[in-house]
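In structure tokens, one chain follows: the form predicted on its own.
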Amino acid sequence: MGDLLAARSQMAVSLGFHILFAVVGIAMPVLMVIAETRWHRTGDAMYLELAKRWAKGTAILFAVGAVSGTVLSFELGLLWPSFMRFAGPIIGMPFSLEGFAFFAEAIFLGVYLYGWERISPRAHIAAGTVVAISGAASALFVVIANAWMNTPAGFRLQSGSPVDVDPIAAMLTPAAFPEVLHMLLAAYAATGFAVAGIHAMMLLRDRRNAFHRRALAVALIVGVPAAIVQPFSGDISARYVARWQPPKLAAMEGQFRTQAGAPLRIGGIPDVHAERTRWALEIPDGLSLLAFHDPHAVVRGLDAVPRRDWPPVPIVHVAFQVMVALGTYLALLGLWIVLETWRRRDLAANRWLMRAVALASPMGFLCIEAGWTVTEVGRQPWIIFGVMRTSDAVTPMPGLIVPFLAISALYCFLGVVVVWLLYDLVMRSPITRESDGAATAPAAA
């Protein structure tokens, strides 16, 4: 493995270990505030638990999610010196403000989780609160240093190093928008998913469990409504791509040609050598409508540029494939359940309903993965797309497999712990029963 692999590959890792911590804390908050909120409503000690257990669960994740977050900020300096030379000047004021955030994130984390009975509960509530919105905020920053690496602007080349520096020009940049509104709405779906689907499978054992029944809806307040506007979302990230980043595009959907009326393909596996995509379903002109509302558009293909700017094109169109289908799925559930809610209906008892909201439980996270993957391969060979190259930004110390390899291992060892404790502190959940339209007390953990 080469210097350049081992560093893209390190970067590749850290961050899907770290993105996955980085969603959870910024939609878990939100669940634990509704099942607070809802217990001061109802005076259901039911949902007290629940809060108490989602902030335990929110404290772990935020601990992993911090040191991981830590080391890619080092991998940044330490892996890609020349761009963040480059870049610094320009994009330090988002990740500056992300700090902010973050710090209070851990601040109000800290206020919350032991201020029960210390502080008045308006105060606590306030507290989680913060905890919400400053998690949300931390992503928001963070994807729009992202958004710059894809749509550069605030800056003026001269002799090839930025002049004229505009902060604020640099967060602003077109990608900003749809990459924040998609990431949000992506967390948010995968993380009330996978914990209604953790609780879909306890009430598949007993669906008469009232905590876990409490705690599948406050998930799904949290989870259906993003999945269902995920799709609108991604048009928006669709018709963004199609003017900015062309030859995103084209590996996205395997269009090697230019082409007016370019069809939109499902599945296909392209052959890079022959310039086609092999055994895909293609709708006609289906491209050319979503990216530009015009089903005559003309759709730039990969031949519009050098070959050698072609990201990789096979990876680039799997994953997005896998997003796709993904979302769709959640979408498709999450009216399925608004349908099922509208008829007044049990979804505790419906247990086709619970067996796929089971099944949902992982496919958020891995449809975050999938995306990210089209948003950092799909750019390459760029690090800053059309500026700098991701070769010439690698640093030169050689033997970047050993960090590599220690990183990985790292992560693997991080991931067995987290899963331990999660997974204990899921299997502790009280044995409560609906009786009569009432819940019992929860018993002791």
Ligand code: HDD
Contents of the next structure:
Amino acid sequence: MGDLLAARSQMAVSLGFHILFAVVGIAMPVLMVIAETRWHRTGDAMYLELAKRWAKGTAILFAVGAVSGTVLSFELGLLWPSFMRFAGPIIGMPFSLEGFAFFAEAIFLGVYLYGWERISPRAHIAAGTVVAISGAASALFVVIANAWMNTPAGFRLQSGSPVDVDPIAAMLTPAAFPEVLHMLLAAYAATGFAVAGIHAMMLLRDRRNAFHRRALAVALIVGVPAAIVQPFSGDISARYVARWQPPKLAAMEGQFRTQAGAPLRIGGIPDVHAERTRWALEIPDGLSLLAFHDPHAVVRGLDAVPRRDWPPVPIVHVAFQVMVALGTYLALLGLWIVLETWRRRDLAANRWLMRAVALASPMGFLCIEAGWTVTEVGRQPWIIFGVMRTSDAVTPMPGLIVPFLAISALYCFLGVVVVWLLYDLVMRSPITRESDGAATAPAAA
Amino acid sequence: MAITIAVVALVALNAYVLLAGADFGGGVWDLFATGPRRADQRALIAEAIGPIWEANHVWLILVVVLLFTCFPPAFSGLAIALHIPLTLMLIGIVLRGSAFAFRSYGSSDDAPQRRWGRVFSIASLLTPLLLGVCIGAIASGRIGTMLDQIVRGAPSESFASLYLLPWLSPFTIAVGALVLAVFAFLAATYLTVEATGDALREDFRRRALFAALAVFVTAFLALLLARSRAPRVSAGLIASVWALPLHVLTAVAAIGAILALWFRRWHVARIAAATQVSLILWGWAAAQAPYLVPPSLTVENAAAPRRTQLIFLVTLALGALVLFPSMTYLFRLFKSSRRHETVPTGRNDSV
Ligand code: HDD
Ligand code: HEM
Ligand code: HEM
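Structure of the form predicted together with the named molecule, please, following the form predicted on its own?
All chains and molecules follow, beginning with the one already shown.
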């Protein structure tokens, strides 16, 4: 493995790991605050129990998120020193703002986790709300930084160096809005369904468990709306990619030739040597219609750029198909849940629905990994689209395979431990039945 | 303006050392918990750092972000030259943080508890050492020299002479030991204030006095080695106009801390210890000024465009407006003298 590939792999592993925890840090506070608010509204102690149990899991995940994020902020320099030298003054601003969001998040998470007995219930909910808001703000700022890498702005190039740096303009690039919107929705959809899926699994074993019924309801409140809106937000994202990063769109769709009335391909494997995508289901004019809202629009194919500027087409295409397929599943499942609720059916009693929700548990997270693969691998060979190549950004230190393997091993180990701890936490959940009455909830405070 | 930002960076680093440093020091005392009250010692440490360590940790991130936003050549240069020790330090940071969380919120069985406690405390010991090694490497000036070589493309140099030897020397190790001693000293001193009983307080008083001695020895050693290994910093610390007042002040603070511990004036000891440690840090910075990475990168020639600096300072001011009240709230909530009412059962009771 060459040094560049090792560096890219290390970045991919580190980001792919961090994002899982970051997403939980964005959405779990919302779930906890909803549960706690319900406890106040209804006096049902089981909601308090729920908030406390979720808080335990979140504390573990948040800590791993914080330390893996720290690794990232160093890795930006450790792996890509020339990139940071170039980009630091331009996109340092969102990172600095993010720093303050981290402060707020870490401070009020401490207050939330350790303050149950120390502050008033109202102040406690307020602390949870601050954590939720600052979690979303961290995502906002860091994704703005990423958007700049896709649609760089706010500087002028002069013999290879940036001049006339304008950090504000660099934050307001065309990619910023679609990416941030899509990312935030993804966080709520993924976490909501992941949590709902776990409790659905428990309900499949024990349908009348009151604890898991409440948990399911709260998780779905967060997950379902986001999942239903997500395809529309994805459409906005796709249209910005079509306009600003045509090679990425071409790779996503396996579109090798520039063409008017391009078809939408579902599935299929791009064959880079033959320059065509095999075994795809093609819907005539579909791509032109979706990407430009005009069935006859010209879609630029990969042939519009030199071969050395092609991203790895098969990876991007497959990742995109995975995201859209699973995203469609989540959106349809969301609609089904809305329908059942509207008909006032008991969700937990519907075994097929519970199976479908349980199946959805990992899907949002898979979508997130796939979606980021589309964004990041689709930007290759550029680290800053059209401005700096990834190969020009990598550190001169040889032997990068060693840190790559070390970080990967460390994260594998942590991943296993976290899964095991969460499993343990879920398995120790209370077994109060609905008919026993909520009043006998264990450890009622 | 670049000078202002450099001062801000130092303030943030200072906050990191005083706050997160003590959290690392707590981990060290977890490792060396001994005697009949070892379980109580560990519980006190866990309770002291539980609610605050993540917030304290963010100071480091602020330093990093500040460096790459406002002094990008220094950030990328350090990241190249210190790749190995920084990566090792990151592994330490990851293990320290996650092991602490696993121990606090994971299964309450005995065996995993002890295992995670061990990981937590060993990582708490190694991370400050590596941080100190990095600081020592910067101060020595050898990092900067090596960077110039890499930029010029020095193919004849071996891997070790480019990426290993510039940060690995008796001097950098002495600085590493100094940082470790400082963190342990801060932690023990703070814990005398926070301890719940007199016996426990005496445990940490003994530890603090011992650590004060270790700080003295390692600081002396580092200064001695600096004469040949970090001549610029050494010269600054010996010959500048401010050198004498600085040494006098540091000595006053150090002796004050020891006396206060001796006479059991816990709050005075805490302030004196923090002052002493801050003075050591500012002394290093003053001796190295105006260099960020000697011998070629200075605060001025490594600075980002003025516009970035300006916006950064505005952001900082706005952020501080949110940060300081929140920070105060956090510390008031968990660090005021309410301790005598709550029993430190350690874990699981608060969540
Ligand atoms: C729960 C997660 C999730 C779901 C259900 C979807 N996505 Fe997505 N998608 C993401 C999570 C995600 C992501 C991981 O969050 C990305 C990576 C970068 C970003 O902004 O969002 C992403 C990126 C991303 C991009 C690339 C943007 C870029 O390169 O900057 C496009 C075009 C889409 N998505 C389109 C869709 C469509 C048409 C979906 C239809 C169902 C969809 N996504 C569902
Ligand atoms: C290069 C990319 C990234 C860097 C350098 C980075 C950096 C960091 C750092 C340093 C932390 C720790 C903060 C603390 O101590 O509390 C953190 C946490 C966090 N990050 Fe990232 N991050 C990156 C990517 C992302 C992305 C893509 C998202 C969003 C969607 C995200 C969202 C978050 C959130 C919400 C947290 C706080 C919650 C938690 O710790 O679980 N980050 N990140
Ligand atoms: C957390 C969600 C993210 C994931 C899962 C992710 C994923 C990836 C992957 C897979 C790569 C390797 C691409 C390749 O080399 O083929 C990569 C590269 C990179 N990403 Fe991201 N990314 C995320 C967010 C971000 C953010 C928020 C930033 C910065 C602000 C960022 C900055 C980079 C950089 C600097 C590289 C290395 C250069 C490159 O390969 O282009 N990423 N990322």
